[in-house]
Structure formats: C-alpha cells, structure tokens
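Just one chain is shown here, as structure tokens, and it is the form predicted on its own.
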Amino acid sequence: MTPEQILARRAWRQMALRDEEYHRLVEMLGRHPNWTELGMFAVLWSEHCAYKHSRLHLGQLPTEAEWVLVGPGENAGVLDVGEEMAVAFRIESHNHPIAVEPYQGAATGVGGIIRDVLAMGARPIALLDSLRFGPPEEPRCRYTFAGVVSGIAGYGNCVGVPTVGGELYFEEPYRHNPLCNVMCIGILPRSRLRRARAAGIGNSVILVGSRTGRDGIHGATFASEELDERSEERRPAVQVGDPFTEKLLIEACLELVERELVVGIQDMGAAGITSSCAETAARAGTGMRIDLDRVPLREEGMTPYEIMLSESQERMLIIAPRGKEEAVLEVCRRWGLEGAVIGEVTGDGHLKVFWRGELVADVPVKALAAGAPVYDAPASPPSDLEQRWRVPSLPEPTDCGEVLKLLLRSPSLAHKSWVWEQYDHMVQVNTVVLPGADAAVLRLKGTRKGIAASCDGNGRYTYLDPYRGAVLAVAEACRNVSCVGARPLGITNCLNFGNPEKPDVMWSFREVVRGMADACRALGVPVTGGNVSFYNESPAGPVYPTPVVGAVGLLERIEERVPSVFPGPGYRIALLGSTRAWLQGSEYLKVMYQLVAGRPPEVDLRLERAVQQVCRAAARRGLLASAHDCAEGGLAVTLAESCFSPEPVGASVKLPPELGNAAGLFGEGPSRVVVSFAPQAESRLRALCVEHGVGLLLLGWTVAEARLQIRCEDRVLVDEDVGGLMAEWQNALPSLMG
C-alpha cells in the first residue's frame, strides 16, 4: 500500500463518507483509493451530488408529457414552446455558502444557474430569486439579506440577465442557515440543443473560461453537512464570482454551438473538473484521459487534489469533434477567454488522470459518477405534529382596518421595491411584466409568444402539513402563471430540508414529493428537473421544510397577458373560484398573534384546475381588466395590493354574511382569484365558469375615490384610504432596513 493510500484510509471520515461508503468505493475499486481519488469519490458521492437520500422518492414524480424535450437527469428541462423554439429552465440552490459569506454565496449561485442553462445551448433570459431570512429586525440577519440581494445584482447586472422575479419570506427557523434558490430561464432553437455527454472516442476535452484556483475546493462536502459554530471557517468552500468572464463565456459557448464545434457540453459546477468529466463520460457509457499539467491553474504549487476538486467559477467543458480543436481555441481568444484542450474521450469507461507523466487517479466513471448508494432513511412524523394542529379560540378583531395595516407591513407581505429595484430587470429588453406582479412575462422575440414564470414556496404551511404544503405550492405557482394568462408547460423544484437522518426530516421529504407529484399529476404539469437540498440545519435545529417551485406557461399572444392590478374606476369586482378560506397557518396569525399553528387549506385539485382553465380562456377572450391571486393575507390584502395601481384606485365591496369575519377578510386558501372586468363582460365570463363549474362571487366595483370600502350587510369592516395603505405596503422594508 503507498503512502498515499494509507493516508487516504485515515482521512474518509473528514471528507464526510460513511465507513460503509468507504468499504464499497474499496470493493469497487479492488483496492483502497489514494488521496487524488478519494477526494474526488467524496465529492461526487456527497448528499449534494449524489442524491443518496431522495433518489428513491423523487422517481414518483411525473416527467413526461408530449412537449418535454429534455427531463430530470440533465443540466436543466427543455420544453418545446412552438416555431422551433424551445425554453430551458432550472432552479439550484447556493444555501450553505450564503450562511458563511452572503454576497459570494448568493453571486456564485446566481453564475452557476446561469450556466447550468447555457450547458443547454440556450441564451438565459431571465433569473428568479426565492429568498429565506430569520427576523430581519435582528443585524445578522439584515446583514446577510442585503448582502444576498446585492450579490444577486451584482451579478446578474454585471452579466446582463435580468432578475425578473421571485419571492422573500422571513421566518424565525431561517435565522442561522438561510435560504438562496435561484432560478433560470433560457430560449433556444431546438436544433441548438445540447446534452451533456462525452460522446464520440478520440473526441476532444477542452475546458473554457477561466483558471482554475483553490476556491471552492470541498463546496459540495460543505453543503452536505449542517452548520455548526465552525462554518465560518469554511469560507474557502464559497466559490467568487467574476460576471464579466461569465457574459464572455455565455457568447463563446452560444457561437461554439452555433458553429458546431460542440459535441457535448458540461458546467463545471460542485466537483469541478471532477464531476463534469466523469458525469458526461457516464451520461456517453464512455471514459476519458485528462493531463492537468494542460489545466491552465491561476495559483502555484497546486496539487492533483485541489485540480480536480477545484470550483471556480465561470468554466465550461466543451467536448469537440476530433480536428477542430483548433477552431474552439480561435472563438476561445476571439472572446478573450482561456481554452485548453486538457484530453481526449476514450472508450475503456474509466476515468484516467495524469500529472507529470505519471497516472495520478484511475476509476471506472459508472462508480464515480452514479455509484453511491442509495439510503431508505427511517421516517417518522414529528411527536408534536398534532400539537401543532391546534388553534386556541380567538377573538374577532375589533379594528379590521389596523389589522390590514399591519399585514401589509409584514415583511413577507410587504412590497419588495426595496428587493428588485437593485436589479437590472429590464436588460435584454424582454421583460413585458415587471416583477411584482403574480408572474413575471417575457417575450420571445421574432413570435407573438411570451414565458410567464413564477417562484412559490411556503415553508410555514409545509412545517404544519408537509403534504398539504407541497400540494398548495405546486398550485400556487401553477396559479400564478395562469392568473396572467399563461398555460403552465412544467415546473422545477427546489427542495430545501433538514438532515435527512433523522426520521421527522425524512418524513417530511417524502411527504412533499407525495403531495408533489399528486399535484402535478391532476394539473397535468410535468417536473423537469431540479434540486435537492439537505442538512439545512444548525445548532438551533433546521429550517421549514421548504419547497420551492418554479412555474413555466406559455402565452400564445402576448398581448393576451392580464395585470395584477384593478385598470381604473368602473370596472366590476369578482372572486373567482373557491369562498372557502383557513386562519390555520396563516400571517393573519403570525402577525396578530405570533402562532404558527394550524393545519394548512387541503386543496381540491379538480377545481384548482377548473379556476386556472378559466382564468385562462378568459384571457384569451380579452375578458379580463385584472387578475390576482388571492394567496398570503387573505381576501382584504389581495383587494388592497389591487388598488395599488400606479395611480391608485378606489374599490368599494361588500361581502356576504359567511366572509364577514376574520377568516373571510385575512384567511387563505388556494382556488380563489380576486378579477376585475368591464359590465358587458359579465355575461360571458359568468358563461365561462358554469361551463366549467367555478364561482364567480361579485364583490363591488373600482370607483375614482382612491378608498378602499370592504362592507357586510350593515357593518363597515375597512375604510381606508388607498394611498396610505400602500404607503404602509412600499415603506416596511426600506424601513427595516435603514
């Protein structure tokens, strides 16, 4: 045994294996790994990478439908959007790195999406930002939420994609491990298509774009364990990021595939050289021959080691076709890059690595790069679960009007100017809605289409009912791209958890994907891909269950799009859809009362279906003035964020006895759309909704007098003045923050 390998047998635990682990990589092998190679299986079988935890259950999501061109299992999904075109969308998340250093961490995680949809061949188009904090009245957690939102606009503007939307909650149990899942869109022509496999034996590898450092080294090993009091010492895991290399990157890879010069084509994300290596090698069935004395390096004296476990940032893999490396190189300096070609593909399914002549790593790609075992964890429901289902008996508000103050202070509820306004959103001139409204729309230049998408997420109702809370989230970011008009093509998820070793942790996690994949079945919207997130955890314990999910529609006009807010005076009032809503678990408790407490709204899929079909063909119909979904805050709040026009309007509304209380006014429940429409549209849009067996509740009208009225029979519940509840809405985070 060498030196190397003895030093390796003692070390596997601090690269977090498992000693089974290690004995299985020793019985694939047929003999104990050296150092070089037993960093680069600790990466590559890390919870981050390798999935060993939620790969037996995420198969029960649905992925197929006939306009999926490219599901899970790649860089991200593609979906063919018509004339040629196609859209490449995914979400990751960059949570550990943001805990330790928030502005590289949320910057890093923004470059790493962006070329997880370049790896597509697509131009990205538009990023969404979903956001967890604790308390933002305590510092840390001020200093690390404006650290985060201006890491995310640092680069996103510096490479000229647009931050189009998003979400942001603040939430005690996101108070020392918070939450950055960052998603991106891209558009392509479905010949420029690419995957991510080393096809081809002789073919070139050629890495692209910038050196190669110690940063990084052991990023995935980092986010696969919980946050301690010694993470802070783990700030060379956090990658840093350089924007201006990666807009350079974005064009030369788009020309490289243009011209095809690309056979295969790999980000080189958690693991650098080591995982894009040896996934496309296995995604091929083939192997590969790397020299990294060829490695362009930007630091001296660095070992095979930190080479192949390096993450630096803004790299590539290019796999060439044999004789045209030199044309890779060409579009490589025209762009002022660095291009080297660093091996060839070989057919012998192994992955061999040289340094100095002399063979330093040698390991078959299959056990590399899908050899990990996979873990049926023990799960169990929490002890307190049915504790946490109940609700003490509460008084009715006195004072609805303070109490809608208040909620619009929330700073989950609040207006998130303070947010966006640090982005460039309207870089690349595709941004048709703005962020603030349900979805974000963009257009696809040269047609009449356009891609509405949307983040949602409420880790509060998934901590009370795991099930229930993935179920509401598919459905709300389903919603919210149908409330502009769009049909919902797929969705991406995020799914952010705890240590999946302990047995409530676990239960959770597979109680979402259950409620998931329920969801997404009766919908008909497919997952194409995504991101699993354990050890979201601290001393303190781990955050909310949280998946986030981000939705795709496809306008196919549009000037079809519908706003979010009432258009002016004289138009009709309506609530489309369920008049059902729950207190449990909602922010009306949270803020009044300081509870989370309560079982979540259980969601009738059949007629959140039926809403969002008619939403939909009312769009087309021009039906429409506004549409918004009536979500956190409840019917008063989704009624006021309506008023809030860019010159205010006034509505006046009287409800039925059964809403003319706390539950109607600030309950939730999914199904329910708050629209606006002219009188002649009535009848038509009435016609619409019994044909599809969906309410239609009149409520009032948008008058001139910016006031907002909410009335039930002979009681006046709200009477606020327009203008200062939105002044209450715009100034509570810039307030919070200084």
The other form holds:
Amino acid sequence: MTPEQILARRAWRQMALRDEEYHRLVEMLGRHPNWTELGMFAVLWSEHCAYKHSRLHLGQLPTEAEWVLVGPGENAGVLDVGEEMAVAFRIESHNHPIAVEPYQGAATGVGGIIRDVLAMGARPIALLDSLRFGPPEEPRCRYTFAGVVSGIAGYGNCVGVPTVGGELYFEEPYRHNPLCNVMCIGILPRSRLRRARAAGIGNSVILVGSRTGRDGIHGATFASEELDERSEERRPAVQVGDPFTEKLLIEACLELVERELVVGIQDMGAAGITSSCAETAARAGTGMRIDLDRVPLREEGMTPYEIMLSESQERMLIIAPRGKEEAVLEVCRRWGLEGAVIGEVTGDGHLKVFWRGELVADVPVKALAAGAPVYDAPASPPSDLEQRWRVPSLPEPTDCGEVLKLLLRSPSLAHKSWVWEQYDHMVQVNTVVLPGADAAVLRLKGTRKGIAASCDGNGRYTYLDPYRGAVLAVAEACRNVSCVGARPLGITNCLNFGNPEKPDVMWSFREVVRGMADACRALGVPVTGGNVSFYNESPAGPVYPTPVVGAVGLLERIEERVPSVFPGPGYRIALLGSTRAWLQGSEYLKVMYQLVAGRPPEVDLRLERAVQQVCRAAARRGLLASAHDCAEGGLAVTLAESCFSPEPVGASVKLPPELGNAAGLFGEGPSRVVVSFAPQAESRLRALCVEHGVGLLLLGWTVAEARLQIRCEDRVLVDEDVGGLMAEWQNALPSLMG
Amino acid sequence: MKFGVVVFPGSNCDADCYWVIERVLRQPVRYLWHGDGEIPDVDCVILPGGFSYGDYLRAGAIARFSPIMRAVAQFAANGGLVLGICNGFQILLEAGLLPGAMRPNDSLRFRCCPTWLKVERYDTPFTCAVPRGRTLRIPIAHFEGNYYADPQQLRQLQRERQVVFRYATRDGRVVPEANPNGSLDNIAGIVNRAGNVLGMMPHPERCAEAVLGGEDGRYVFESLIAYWQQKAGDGPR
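With the form predicted on its own done, generate the form predicted in complex with the partner chain in the same format.
All chains and molecules follow, beginning with the one already shown.
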C-alpha cells in the first residue's frame, strides 16, 4: 500500500491508531509514512507499548530507595541485596493471549518475562503467577484454567526456572477475560548488570535466538483492544513458545555477559525488532541502521513490514562491541543458536531499515519510542459505587463449622497443590519454602541470605473501592513477605483494567495508582516497574479493576525464616496486630450469600507498618514458631490453615466476646497475623509489641489432638477434626478439575 | 572421587548436581559437554535431569544420539559408574543401557512432589551407605516417569534383582496409593545387570541439604563415594 492509499483508506484505523495519532506521527516524520513505517508506529504507539493512558498517572508511584539500582523504564527493576549481589524482577500480563489460546498464551507469557529479567544480565531463578478465571463450574473456564496451568508448566519446567508461588481467584467478571500475570525474579552479581542501551556508534547489532516468522504480528495491537466474538480469529496473533530455545538463549546470553561481549541487551517481545531497536537506541540517544536481508527468516517471502513487526519468540537483541562479532556468534553456535549481525549503531538518531538494498523505513527513534501521545482521559466514579457498599442485614450463621468447611472448599481459598504440583518448583535447588506458604523463600547461593516473594491482589476489594483495594493489595503483599521474616525491598505491579476510554474504568485506575502510591510511601517500598494491561473487557463488561502486586523481600539469614503452619503441640497461639475484621467484600459474603458488596476496610498504614516490623523483628530474634497472614476467609480459615501442617496439629482457641460472631470468625481485615510461639518467648514478644504499639491477643494453644476448637465464652463455635477440614480444603480443586 | 556431569542442550539439573557434589559432598566435579566423544578422567558420570533437546519427541529420544552417549556406553561397559536422574534415566532407557521405557504419567500431568522410596537393595554402589530399613524421602518432578517393561524384561529385572527403588508409603509399604505416576510395580529406580548403571526418576540432588527440607538424597551420593573409597582401598587402580 502506498502512502496515498494509506491516506485514502485511513489504513491506520485498522491498526488501532486514532486519526489524531496519525496526524501527530505525520507531523513528527515531516511526511506521510509508508506501510512499513505505519506498522512500526502503530505497534510502538499501541497502548500496550506506549502506556498512553497510564503514563501520566504512574508518575505518582515512589520509585526510589537507596537499594534500588534500576527503577522503571528498563526491562526489569534491580535491587541491591548486599554482598555484591542484586535481584532483578518484574511482572507482566498475558491476558488477551490466554483468552483465545490458553496453553500458548500462558507459555509465551512465561517466556517473555524470563527474557525481561535476562536482559538485565540476571539468571532467572523463580517464577510466580497470578491467575484469574471465571466460575470453575463453567466448562470453558475450567478449560482455560487447565490450559493456562499446563502452559506455564510446559514452559517453565522445560526452561528450568522453578515456579514457586502465585495466587488464583475465580470470579464472574473474569469469565470472558481471564488474567494471567507472570512474575520473574533473577539474580546477578552487581558487576554484570546490563542495560538495554544501544551505546557506542559503530557497535554491532546482533539478533540471537529463533528465526523470525510470521507469528504474532500485531500482538501488541491485539492486546490494546477489547475482546469480542471476533477475538477467536486473533489466534494467529498469539505466538508459539519454544522453551528449549529459551533455555539455550538464557545460557548463551549469560555467557555473553560474563565474557564482556555485551554493551546492551534487550528482549524482543511485543513489536519484535521494531521495539527492541527503537527502544535501545532511544535510551542511548543513538540511532541504528539495520539490514533485513541479514535477519534469519523462518519462511520465505516475508515483507519488511512482517519482519519488523513479527513477535516470534525466543529472540534477543545484543549490542556488541565492534570487532567482537565473531566471538558473540561463536558463543551462539556453541549453544546451537543462530546469531546474525543485522546492523550497527549510528549517531543520527534515526532507525534506518534496509531491504534488498533499498531504504524501506527511516524514522527518528525518539518519535517511535517516546513520541506517542499521553492522554489524560476523563475519569468519573461508577454511578452505582455507593450501591455497591450496601450490605443487607444478614443472620448470624447457626453452624460455624459448616461455614468453615464451605469456605475451605471455595476454589479461591482451597489448597492449590493441584496447580503447583504441575510446576517444577524445586529446580535450581534454591526453594527453601515451597509453594502454599505466605511467601516463597529462595536461598541466595553463596550467601546466608534468602529472597522472599509474594503476589497479591484482590479484585473484589478493588471493584468495591479501588483506592482501598490497592492499599490492601500492597499491604498484603508486603505483609506476606514480612510473615516469613523478610524485609520488603520493592514491588512490581501489574495493573489489569478494562477500557481506559471509559470514565469509570479510568477513575478506578487513577484511584488504584493513588492508593498504591500512598501505601508504598507509608511502607517505604519503591515500585521498580511493572505493566499496565487495559482493554480487559468483553461485551459482558470489564474485569474487576485488578492490581496485582509482586513483592520481593530480603532475609538476612535464611535460618531466620518463619513457617506459616503450627510446628506442633504446646505452643501459644495469638493474633498479632489489629483485632478488627469486616464482612464487607469478604469471601464469606460471596460463598454464603453470593454477595459482592460492602466497602472494604481502610488500612491504618502506620499500624500496618508496625505489625510488619514486629513480624520481622520477632523472626530475627527467633521468637516465632509460625506466622500466617490473616486474610481471605478470616480468622477461622487462618487458624485452620495454620493447623494444616504435614503432621496435622490441633488448636484450642478462645475468642473474646466481640469476636464471637460471623465478623469475628470470617470477617477480613488488614494488619493481622496469626502467630504461634513457645510459652517462654511470650514476654519478649510482648515487649516487642509494646515497643511498636502493636496488640497481641492471646487466643489459645496448639494441642496434640488434631482438632480445631474455637470457643467464645460458654459457646463452642467450631469443633472439627483437622483431618476432615484438611480433606475439604485439599480435595476441592482436584474434584472440580476431575 | 571425581565426578563428571553431562550437559545436554536443555539439561536443567546439571548445575544442581554440580553444586551438590562440589559444595555439599566436597568432591571434584566437572561438566562433560554433549558434543564431546570422550569421557575424561572421572570415576562417575551423572546424566542430570532436564529436557534434553526440549524432549519434544519423547524424553531422551534425541539425547541418546549425542556423541557423549557413545562414550558413556563405553565408560559403562568398562565398569564405570553412571547415575541417570530423571531425564538422565529416560536417556539411559532410550540408549538401551537400562531395560524398559517411560510413558507419560497416568494422570497425564507433570508432577512435582515428595515421594517415599523403599530401598530394595543395599549392595549397589548407589545405596551401600543407606541405613538399613530407612525409607528415603526424595522428590520427583516429571511428566514421563511411568516406567514400563514388558513381561519378559520384568521377569529379568526381578530375577537379577535390578529394582533398587520403589515408591512406597512413609513406612515402606509398596502399595498402589504410593505410586505417583503409574509405574509398573511402583518402580522408581533400576540398575543394569552389572550393577554399575543406575537410573532413578526422583531427584536426590534436590534433597541433599537440610535448608531445602531434607537430606535423604545425600545417601545416594555418599554411597557412591563410600563404594569408590572401598574399591580404591581394595587394591591398586
């Protein structure tokens, strides 16, 4: 198509560019673009790549701390963990792809985030995944769920990166828009930190890894539209993963970094060659000249447009020092990978693309990588917001033991081993705390330290109150990390929303960012990067506004980690922190009354911070036998889960009168942790609590007989066999999935 | 005792085996490259877990053609000790160094979980240091671990006492409930007739340190070292 035809047919519209965006690029270019150039702009200026609707607001998030080595804007955030070691981490969504092709959509999501971490020069050591699906009673939702889990397993297991944690919810609004957010953590010696920068005029641009094919063209554009009945036709926009090649790519790239053959390195994800060339050059303030005839192709007859926009997986762009090309290619060959010098770094600030001797695209990299418009889209709260906060008056449950079983069976609360047994969670021999605990814990080989990680976000809370929901998500992720004894060092966020052009979606987004910023500031945790995923919307409506927070924490000594289950009989049980709980937005309301209603609680961030400090200080002093975040399902569920150790332990608990009701047993609230400790530790723990102004409510004892007994005054509220409760909890997902 | 850990493209437990041998057992260890046709001076070759060549066809089906595997076969024929773990076991089966074959797990799902192993023989180089009667807790992580042998092979395995590990309950009962993948006779690990080549699906390198929740895997490596030291003590090498 010629520029004239593009203009006549307004061809940019089919690439999801607005008319004014087209005019903007014409102005920046000083002429009308040709077809290839238009495609390049369309992808890099897509919402997925350019953050047009989010950029303005994301600036509120705190991003700095003295231990932050790399903040947002690179492929992954990097934190200093001492002893010359650093941790790189990031989370990313792959939502639209799993809606149409669950297995490959999830698999390539894993591959992409691993390469982001690899691009920092880090060895990927762990994955976590945060998943949301529609009701599991629906065959289609089960199909998507099973496909996504096996896609994550198929890719992660083969590539040799353990999947150590995550979270899983089933809610109606995710029926047509399931969410798949994958987080990757990597480690590196500080000296090997690399940036995605095409520095040094004359340096070589080398493409390493898979050949370039026609797969995934306009994947980023697809990710920037709503899903509809025609989305199935988008299956070709979903890429196909090859974890074997990814494994070779990891080893080859790390060897290149180790041998000082890398000036800059960048993943080729969305928008493939176009984005990796434009972004690396833009960051370095340079230009690039590339020759498409040198790109190894998977099929014949590919046009420059297709080569530039291909999202073929398992490719990395390496900027290598001039004269070292052969050394780079030799490493690639040794690992059985293809490598090709496709161009060089220039000083003119332009990305010039040659094909068959002709200049087929010539665009300023700044315009491509940073020229997209920034929108301040109108925002207004949903008209029914206050209606959502109304909770009808409800009777107290008559049989709390039955309610507890129902909650333990609820797929969102049930044991997730059906999922994580499909993941290799032990490869690399670092996994100290296995999946299922408050946070995963990995040792840092060669040091006494450990890394803790957790993913959290409750879409129901955010739907009911986006600001409070976001604060709750940050607080919970950091609390989970603190529960195992680790100090939260940073978070990565994945913000999943509907169409940002709708004022209520935009309002939720702004509220979420504001909440996240406030919570991060109060807890002293920087945000080092992440991902925004808009347009998670189908004709049935948008997903719940779903911020997922991935927190990474540091344990100075791995032996100070705290388990999440009671270790045995004879320990005191207490509720550390707040004793307040609310039924608003709770799992109880959903399970018992199919109600998603009520305004979730406000977090007292000063108290939250203090509770987390006590957890960590108590862990450091060896005072805690167990600590488990008291979250969804409330105190009763938390107590039950604490009894579910490999050797079931019983608990005998007496609640104060104000907690002897549905809200006390099943209500949810922040800043609360169920802890156990040896009786002789009590006075020191209490002193610590007093010092930080945190409550410690003694609840009872762990006992040898495996029964969970919860009493209040003279009433027995719960008296259940732990084995029976555990069976309900463990069998729920397997019996759903067959 | 000198160890060699083979690196195939797609091996992903190579570094784990290397770590355990070097840092936990404090023995000399080196990597052996799949493309090399010779085994250097080592006393034991380990074929580690992973997905050699992606295992897109059938686990181990491509790796058996690697130049190093001809050398491993020769090394084994000369009495060298060979330990195949998970994918390494699959490769040993494909290469014909051990009898039988692997099918996908009966659940048709990948499974990563702890298993308990009953040790059927203590007179092998791989088990001689295991305390008698101890059931070993060692995790598995595989999709194709459902061991199969035809009736004739199975008779031979029994006759020659080639089954070394069986999936069992914690107290050592070999029962169907303890079988994680559908393996014939709960078989988790076997040796060749000469007893110098062992294949096992569970990963001993994943439980050789207390910090990882268990140390039973150490017995396999310590057995090798004890056997080798005894042999070295018996006469000149």
